[in-house]
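So this first bit is one chain, no partners, the form predicted alone, shown in structure tokens.
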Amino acid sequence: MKSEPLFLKNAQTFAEAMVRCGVRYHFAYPITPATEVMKHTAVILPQYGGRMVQMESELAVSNALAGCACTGKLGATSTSGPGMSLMQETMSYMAGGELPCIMLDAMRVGPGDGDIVGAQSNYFQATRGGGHGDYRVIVLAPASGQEIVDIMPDAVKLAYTYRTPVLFVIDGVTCTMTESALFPEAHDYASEFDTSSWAFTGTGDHPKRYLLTGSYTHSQGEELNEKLLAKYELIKEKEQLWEEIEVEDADVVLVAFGIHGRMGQDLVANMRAEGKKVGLIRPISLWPFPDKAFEGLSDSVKSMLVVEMNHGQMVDDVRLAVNGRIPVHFLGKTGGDMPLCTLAEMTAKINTLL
């Protein structure tokens, strides 16, 4: 199949790209706003030789999704709110275990039930995990259909060189979204990782295997979480990714991440052209979060402002990475018939601050 443009919702833009990229297997629990993707991908992956399976609950998607990682397949599942919290003691055991595949998290306000307007109110969840353990994922958050598809490429091999799961956490209004992406001439990514070496699929020709993500000793624990906390350090070190725009010679600097971040590459443009220095900084892995855009930021830098769909959650990781150099300003909003911050409310508090 060649290089195409396509008119999707986003959705099924995420269903169509990580289809074309080696996903064979994907498993689900019909739940708005990501209902659209599974309904994509129950048409379209028998071309592939794939299958949507349905399952009866999220418990049942998440450990489905364990078991085929264990054969050394690729498996997606898609959800969003609630069930990605009823999905978090498994991603847990696949941090543990070592096990990759590909979730979507569709953001809708919380907490609780919540409702399926949409929100960036699983940051924390996303990137600091609701399992138990040490343990970490990555977590990517495209801010467009068209991103969407230039990274899945990337989520695909992240997810076997460091076999852990790789998670999308895409806002709902994001994700209901149409419009059109380019997507190129599909190449199955996943079958270029060779997974003999630990799949689980019978003895055959090799020693029994077994699964460990318990400790039947004390060491065997420490060692794991040892071995884990090294792939963590390497993931943070070479896996950042972020887009900047016009920060070299910034007064104030914008960062948001998702359809605040896309509304910001508006805002700098606006802005810019009314002679006033404003850059952006729009954090594309939300784990490992990109600390080393924010390293050498100018002396010309007063103040930052973080804009979210939530109530104050990137921000402190911002905080982090700027450790007190720079002051940090907050504008979120969540809940209600259109939880944005408009581009006129994020304009006029950055007008405040230079």
The other form holds:
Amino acid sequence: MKSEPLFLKNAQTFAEAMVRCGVRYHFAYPITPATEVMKHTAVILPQYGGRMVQMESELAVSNALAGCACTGKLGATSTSGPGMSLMQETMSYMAGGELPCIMLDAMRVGPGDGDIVGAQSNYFQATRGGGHGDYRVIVLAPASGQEIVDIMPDAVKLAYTYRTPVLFVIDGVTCTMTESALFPEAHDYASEFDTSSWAFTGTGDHPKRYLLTGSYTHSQGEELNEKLLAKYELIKEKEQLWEEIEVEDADVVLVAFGIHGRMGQDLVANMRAEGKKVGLIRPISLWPFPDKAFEGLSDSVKSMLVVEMNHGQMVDDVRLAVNGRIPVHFLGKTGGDMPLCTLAEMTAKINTLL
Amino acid sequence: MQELAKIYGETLLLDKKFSYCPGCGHGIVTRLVAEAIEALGIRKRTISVVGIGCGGFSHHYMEIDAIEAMHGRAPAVAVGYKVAKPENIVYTYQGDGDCSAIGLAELLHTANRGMPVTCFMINNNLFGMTGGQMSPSTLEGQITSTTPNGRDVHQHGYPLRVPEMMADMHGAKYVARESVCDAKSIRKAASSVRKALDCQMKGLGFSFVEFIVPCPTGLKLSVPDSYKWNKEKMVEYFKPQIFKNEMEQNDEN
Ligand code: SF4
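Compare with the form predicted alone: the form predicted together with the partner chain:
Once more the chain from above appears, this time first in line as the rest of the complex follows.
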């Protein structure tokens, strides 16, 4: 597939991007707004020799994904809020079993069945894990169709390098937005990774291997957890991703991800044009959280404003990152027809902090 | 051990000590599965997806790759595996709790999907590993640690017959219930294991075998009594039979 610009809904862009980067198996169950992804892969995957497999529930989806990952091949799933909740047991399982995969939570309003309108209410679930045990998964939050395309090769590399699920969390607003994105030439990154040292492909290739869900002995449980901890420390050190704009001399720094982060780019430009010293930190990796972006903040920063499409989730991580050095304020909403804070509301709030 | 491997082949790990209790029916079924894998010559490309429960240990006694699934989800794992690697042989090994309580949806949809994977359900009619609680296949009136006065069907429902539910599914090509309560039954069970795996090797569709086995520990019976109880009580309700064998029919096509 040649390099080309495509004008698509971002959920479709997600489907195109993952398939063009080497995902060949997509397991899914319909749920708004993530359904667009499976509709798209159902059409395009056969052209790549792959398949979209519609399963009977998100429980089955995530476990089929785990089975696929055991072969060493790259599978993916896409879902929204309640579906993500059903997959939490398997997330813990795949993290513990060190199985690579790509996942998408097209975030909508919760709790419960919630609403199908976009939200960022699953930040806690994504970054803390709704599953059991001491585990982490890499969480990425691109803010546009183009960024989905640009970051997908990295997501595949991260999944294999660290043998971990990589979870995209994209607010439903961004997911359902239609915009153009320039796709590079298709490249199967997944097949470039050698999985022969761990994949469960039969004893024809290697002595018996087995994937433990639990520990056979107590010491095995300790060993596994220590191995995972060392991996997570390495990821925290090496894989923090963020965008920052004009923070060096800022009086107020806006912190937002996804759609609000994208609006923040305009907000900074507008307020700077008025001579107001405002900067932006837009986390792209939510786990690992980009602590490093906050470490070097200058003393000029008087306060920070976190804006989210929820009632305050990422704000906890920002507070941990600044560790009391700078006052952190919050603006957010969720539910309703359009659970976004408007640019005017964000600007007004920042004006009270300047 | 060298000598034993020459006689029995490389699949069954005869030097491994069983974690099963003495007399447990799992010992018999595990051996039957290993022997079928050996006889069919598929050891090197066979993957066992085991459930949670005593049967989860079954792969430790075989020189094959294995995946321990979460409770009840083995059939979904097997489907995902088979999609990505259709040339391998994938079977699940699950207890009746794993298969018919927590994992019934995955099992039935896998059967109906008709993808060539094989599920073995080892039915000892209670939760063995957790200490003998009622399972869906516990008999009416049977005393377990969670039915101290016997299973009351008005409260807990009726003992669940699983392969009967698959008989009408087009995707299921070989469906059988066997027992291991005497030598004759074990010989029949051995034949069904082989047919179920053969069905998958031929790519015909889903195959399933339920095994009625005793759990002497959970039943709180001596080993001989537990086999006797199985033969008298269990197989009366869970009748061993071949529900479906569409293998020959497909062979002709
Ligand atoms: S508890 Fe029952 S099923 Fe489990 S190993 Fe012992 S006899 Fe077998």
